[in-house]
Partner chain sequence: MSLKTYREAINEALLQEMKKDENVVVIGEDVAGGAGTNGEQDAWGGVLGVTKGLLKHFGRERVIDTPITETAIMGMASGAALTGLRPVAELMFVDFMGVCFDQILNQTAKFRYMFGGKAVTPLTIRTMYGGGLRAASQHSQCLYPMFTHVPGIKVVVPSNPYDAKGLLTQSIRDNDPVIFMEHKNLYDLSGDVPDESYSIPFGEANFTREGKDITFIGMGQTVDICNKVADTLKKEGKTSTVLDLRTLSPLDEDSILEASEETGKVVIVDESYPRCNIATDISALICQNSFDSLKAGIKMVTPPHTPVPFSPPLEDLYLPSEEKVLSAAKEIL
Amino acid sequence: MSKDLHPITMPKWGLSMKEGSISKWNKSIGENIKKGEMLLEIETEKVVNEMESPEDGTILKFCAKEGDTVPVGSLIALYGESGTSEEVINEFIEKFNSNFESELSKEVEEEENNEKVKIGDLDINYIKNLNSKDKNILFIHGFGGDLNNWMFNQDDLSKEFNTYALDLPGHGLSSKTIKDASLSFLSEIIIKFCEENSLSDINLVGHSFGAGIAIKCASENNDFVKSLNLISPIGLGDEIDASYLDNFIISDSRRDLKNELEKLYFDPEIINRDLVNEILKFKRIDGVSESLQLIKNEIINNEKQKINLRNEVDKLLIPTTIIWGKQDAIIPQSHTEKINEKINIKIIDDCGHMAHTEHPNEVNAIIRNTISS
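With no structure shown yet, could you now provide this chain on its own, in the form predicted alone?
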């Protein structure tokens, strides 16, 4: 294949992603593009996200048009030097597709990525991606979420770290019925999970309620947790949109649930129909509503946060970064004010409560910097 031509392929966001749909091309044929510029929007079965250009170059041909759904790894565009002949371009495409189809035909159906570990009387579901020997990341999702919330983060960071993402009790594919939703109990679950997987020197990444669990883990296990990245954490102020938690629990129609989920994002268009339907299906499982209510009662009292973690955060001696969406409508980013100056604060503009989903590349870069500091 020509050295002057370079393929752009359908990315793999999350370990379970098999295909993606082209929602919108942000560039035109013949247009120059630089590495890191937004190239196109891709819709997965979960959400819509933008893909950055992997290199500098000129867009020579689109191999998938808007509306097309193609497998991960498929050729979706070509870039290279302007003036490349159509003959050379077509020859490249034919050879790429031939090799790609050959590889697909050899593939054996992948085994289920999810694994489970027994902690007490609870089954904890998780996904791991092992590529390193010395640095480990564990992702902890927030209220009502699951390990798929990290689909844009785990796969990317797995290039440099061993990564683990779990479903908290009451969520995802973990046990649905819980009797204790306190941060202390759930932080013990995290520590026992790490022990079961022979993990030490762990770098925790937590979102919202999951960030509160991460703080509790670090404050009670100083030598075990090596760094923290906290995305819109609970426990740093009184204000919270308590109605979101209430309405998330009781919403039983697609329209009502979608209205609540849109509060999480600066750009609500990121949410697609499949994601809403999947969450509705999860909420209707026996034990889920009761577990979510138990967790909500741990977070909220009289419409305000009842958990105060400022003292724990101020005493942290490990590298810690707090990441917050400037337009977070669930917990205001003003909670970063008067935080210990040793804590690194990153405010992301045009971003709501789900920074790791709305701005994954920026968040991933912040996580890398925190761990290396």
Contents of the next structure:
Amino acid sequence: MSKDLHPITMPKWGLSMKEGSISKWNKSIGENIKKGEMLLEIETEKVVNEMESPEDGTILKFCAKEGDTVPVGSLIALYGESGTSEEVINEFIEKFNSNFESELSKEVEEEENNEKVKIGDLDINYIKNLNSKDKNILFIHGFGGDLNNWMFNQDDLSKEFNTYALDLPGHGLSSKTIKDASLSFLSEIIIKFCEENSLSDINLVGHSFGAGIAIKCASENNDFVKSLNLISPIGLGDEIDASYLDNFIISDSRRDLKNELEKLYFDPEIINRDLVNEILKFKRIDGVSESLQLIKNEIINNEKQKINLRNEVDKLLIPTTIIWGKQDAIIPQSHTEKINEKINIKIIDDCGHMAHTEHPNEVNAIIRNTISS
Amino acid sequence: MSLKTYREAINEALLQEMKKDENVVVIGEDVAGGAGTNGEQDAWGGVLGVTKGLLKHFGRERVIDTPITETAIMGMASGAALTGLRPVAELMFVDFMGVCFDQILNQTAKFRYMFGGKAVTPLTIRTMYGGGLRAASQHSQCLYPMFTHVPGIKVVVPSNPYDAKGLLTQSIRDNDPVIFMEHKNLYDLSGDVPDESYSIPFGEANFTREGKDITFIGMGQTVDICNKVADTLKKEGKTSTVLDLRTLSPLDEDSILEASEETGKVVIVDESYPRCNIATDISALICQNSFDSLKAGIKMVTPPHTPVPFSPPLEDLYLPSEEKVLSAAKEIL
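To complete the pair, please output the form predicted together with the partner chain; the form predicted alone was given just before.
Time for the whole complex; same chain goes first.
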């Protein structure tokens, strides 16, 4: 294969994604592309998202046009050096497709890789992606989320790291009924989860409430947590949109919940009906509302945050980055003020409370940096 | 989460609600079955086995076989509901509603209203409906428009196993009379169903496809037909919105208007008789509220105005099918 000819393939965003539709190409044939530029828009059953150029080059051929739906991993375009002959391109495509077809037939046997581990009387559901790398990442989602929140992050970071993402108690496919929602109880769960998986060191990536749990883990187990990436963490100030948490718990219809979820994003267009339906399915299970209420009561008192983690954060000795969407409407980005200067702060523009899903490439690059520093 | 059939999903909802609340009882013809025989504990459980296995958990006190009299079943269940139980009564085939309709129409449906809100009637009536089983004119009708017509009763038409469990759980927990309609052809349909209990609120239709070119509205079994036609059209480059009504009373008017305005071209697929059915009702709703958004006349795919034929070729010709829905769609695309 020519070294100046590279495939662009349909990405896999999350476990359940089997195919994607190309909604828009932002480039045309012969046009130059730059690494990180928005190349195209892809629609899956759950989300619409943009895909960035992996490298610099020139678009040589489209193998899938707007409106086409193709399986994950299929060739959708080729880029490389301009002037590459048609013959070389066609040869490349033929070779790629014959390899891909044999891969595709193998994958049929692939089972859903959700696993469960028992911690105390709770079932904890998780997904791991192990490539016998020497560093481990564990993702901890926030209030009302689940491990699928990391769909744009886990697969990408699995190229260099062993990655784990879990469903907190009361969430996703873990046990729904919880009695204790305190940070110390939940950080205990995280520690025991790592013990069960024989992880002697871990890099934690936490979002919002999950970031609070990560801070607690690191402050009480300094030697074992190697780095922290905290996305819009709780505990650094007292402002929070308390009504979001209340309304998230009580919203029982698609319309009401959609209005709430829109507060999470800078660009509310990201939310489609399937995404709202998935969350409704979770919320309608017996016990979920009570568990969410318990967690909310841990986080909020009188419309203000009641957990203060500034002391813990000030004392951290491990590489730590705080990532915040500039337009975060749930917890304001101003909470990054007066943070200990040893801590990296990254503010992402055009971004709400869900930086990891709204700007995944940027967040993944930041996570890589934190872990390698 | 695991793969369960529509039948298993209904059975699981009954089992879980009966475990949770001792006031939940099941009443009907042969819902336990096998009385006095050796195989009693393993009896069939209803004519199509939906209530099988409940007897061994709850005994004959709570899984109650009745004589063949629909009037008595509905009268007994309504009275029990009014005085503190939460009965799930079975009307084996909806076609038999004629025998007991006074109990439902004039008694159960009116209690809350006529007693000034002081009486609640937490009654669920499970019943089988629909064609395709070669069961002839008296065992193949839909009839849900007749219940939908009457204020005071809620009408539920689940189209898949996930909805069947969540909506039946809601029906049992609901404090009003609910007619829960199970299409015979769907019992073996399987899908992902959580093992935990959950309930789906009434009055929220479900979007099963989203598109720009045409909107299909279905209920019960016809949702599957709409989905298949949408998938066929997608291969031809046309995208469709499909709306599953889930409950006919209450009716999710907002979602119906939202779905029809999304594309301006609407095909409604309803298996019930064509006069005064759900398709005509929704069609009127759309015309009255968002006429300006329509780009073509509304299409209704329904059977002709005749009894359901017994002859298999005639029954196939009679029922809404993918071919009929596709050709209706192509007329306005």
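Only the largest set of C-alpha atoms that superpose within 1.5 Å between the two forms is called the rigid core. Just so it is clear, the structure is predicted and the values come from calculations on it, not from any experiment. Positions refer to the first chain, counted from 1.
After superposition on the rigid core, the Cα of residue 59 moves by 2 Å or more between these two forms. Relative to the superposed core, residue 78 undergoes a Cα shift of 2 Å or more between these two forms.
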